[in-house]
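First, one chain by itself: the form predicted alone, in structure tokens.
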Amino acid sequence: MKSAYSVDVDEVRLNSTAGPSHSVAELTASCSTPFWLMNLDHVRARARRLKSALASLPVKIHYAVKANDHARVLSSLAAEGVGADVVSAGEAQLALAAGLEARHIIFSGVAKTRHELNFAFHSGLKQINVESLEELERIESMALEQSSQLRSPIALGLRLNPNVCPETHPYITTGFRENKFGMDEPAIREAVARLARSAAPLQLRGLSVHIGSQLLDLQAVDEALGISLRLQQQLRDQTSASAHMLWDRFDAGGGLGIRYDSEDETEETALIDDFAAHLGRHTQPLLQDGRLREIMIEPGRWLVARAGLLITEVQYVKRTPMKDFVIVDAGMNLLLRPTLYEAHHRISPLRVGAEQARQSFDVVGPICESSDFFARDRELPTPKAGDRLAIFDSGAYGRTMSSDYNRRGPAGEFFFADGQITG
């Protein structure tokens, strides 16, 4: 599969997978800066291949619409068969406006509130994946109120927090037991109890379990795995076949990452076959008997981090006895992952020209903040006020997690479908 975006010897290209390459500078002349820059045929082709990869198992692939939320995003998306996880309300509205149904909406989150539980209840979403006891009393609590107005039971996960440690930023792991998501294995089983004797219209459909974001070592994932499926194994032998407890569904999460320090993508494309390997291993005991039926997967990043840039115009080259900038109309308000994880994003100037000298510079923004930083110490093709400069793999959490602070505005979107670039 063709990279979303090259460099070239002199400047940054956009690949599409239906002709030609395009000059990124060429294409975006036009568009003021900052601005976002997706590249949908890319989006498309990895889901393409993501589903080619779990061909074999009864997947079906749910994107986390945490990652970018735009209406052009999720109806690129919905176009390929994929669903949504969403993890509020407000999530879910966009989904279903931006044209997927209802049916293939999952419900995650820990901090549902009646407002939202409410609005899952009555628009008809696949499931919710329950967080802890205390929402689980909640959502019991407010079906028996509404069980008349019900047109069918409420689909239930729960999610299962397995005491896994993935090797990933501290701020994005979620399965390990100081994190606040899911429930460890005796609140499980609690939890399992109190749907057991319920007289409430709710509908057991299986666990669910995702431990982080930005994962590229299989083996907590395959752990994770192991543990959850076991236990379900087990929790559904325990319990008598009701129409209460079906187990005949698995929410296996999301949270595998991409290479943000190179441009080549056949790492992370590769473990995705890694990743329906290790699936498959595991959920072939519950697949052989019948009484699972389908596996739920939630990625987000992989989807459509590479298609998107961030590109900028450079303002001011500054110059210090300690160190040099490069100062651009992009800032942490807009990509917020360098300041909140020291995250590392590629930075190529639109186009080089043959007297660029290297150096090192800290590439800054304008806010009134010292954490505003896309880079430090980064060596670059010394540029000059004017120039524009892509910030690379920008496309999951860039303008989803961007802010107005310092009342910069919003920028400009902008996105590359066959062939054609529109706003």
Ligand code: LLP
Given for the second form:
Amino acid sequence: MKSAYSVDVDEVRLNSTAGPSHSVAELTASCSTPFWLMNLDHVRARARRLKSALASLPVKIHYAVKANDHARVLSSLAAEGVGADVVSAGEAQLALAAGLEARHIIFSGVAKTRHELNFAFHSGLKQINVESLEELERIESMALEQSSQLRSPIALGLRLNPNVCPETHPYITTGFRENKFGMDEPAIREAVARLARSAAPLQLRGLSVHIGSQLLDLQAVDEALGISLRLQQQLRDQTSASAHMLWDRFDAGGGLGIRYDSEDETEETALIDDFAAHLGRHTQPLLQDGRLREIMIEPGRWLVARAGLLITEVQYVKRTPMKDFVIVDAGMNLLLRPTLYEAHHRISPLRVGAEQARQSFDVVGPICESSDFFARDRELPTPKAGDRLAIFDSGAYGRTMSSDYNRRGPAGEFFFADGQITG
Ligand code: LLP
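Given the form predicted alone, corresponding form predicted together with this ligand:
Following is the full complex, with the preceding chain placed first.
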């Protein structure tokens, strides 16, 4: 698979899956900075790659909308047959407005309000993933109250917290016992017992598990899949078959990472094949006896991160006795990841002159905080005011985490599809 963009000797180029590559500087010459550029060809190619890696399993992909919720991104993925994983009624409404069908939307998240649950009940979402016994109690009492108005039973998943600790930034692990997410095994057992005796119009479909994000080493994923699928099999065997204890689905969550330090996408593409192998091995016993019918996954970053650039213009190159700064017109308000997780994003001028000497800089934004940086001590071809820089791999958790702090206004958004740029 082609990389979304490549840094050639003298410029950044956008690679199209269908046609020739394009100079990003030329394609976007008339777009005012700062702006996001999404290569939608690449998003669709990723969805196809993921589907083909999982083709031997009954997998349905549900894109984690929080990674990038722009309608163009959602409809590109919907065109590839991808559903959605949402964590609020707001995200669900965006997905529906972009043309996704409610029956392909999973509702996750720890703090679903009554209003949001009502919305989920009546819009026919595919499944609600329950994160706590307290939430189950709320869902049960609401479903009982409304049983006469509900057209069909509400499909539930139970989110297991498998107590594994993947290698990633501590802010984005979710499957460790100290995290707020999911239920430990005793709580899951209690939830199952409660559902088994409930008279509410609820339907248990299976467990769900999501242990964290930006995972490149699949050891903890393997462990978590083993734990949750063994538990699903046990619980299924212990509960007598009934119309509301179906155990026909398993939700393996998202979390697949990308190599932010490299333009080369080979490693993360191969990761998908490993993931498919783990998923196949752990689900095999349940698939074989025919009760498990559907495996759901919820990738976000892997599908969209590479497709996005944040393009910004150098305002000043400020020299001080201690450090030299490249000050640009995009800030932490747009792309928070370096500030929040000390995340690395590659940066390159859109055009590089042969004579440009390389030097170490802090690349910083206009926001009135010293936490407003994109890179520290980064070696770059020495830029000048007016040059444009690309901040790579910004397609996931960029615009969705942005704010209007310091009131600089939103960034522009442009999309590449079918050989052309549109706004
Ligand atoms: N499913 C659930 C229940 C999730 O909470 C998440 C992400 C996903 C799926 C998708 O995970 P992904 O495939 O994108 O790793 N803002 C952070 C990432 C936070 C992820 C939150 N949950 C970042 O910029 O790295």
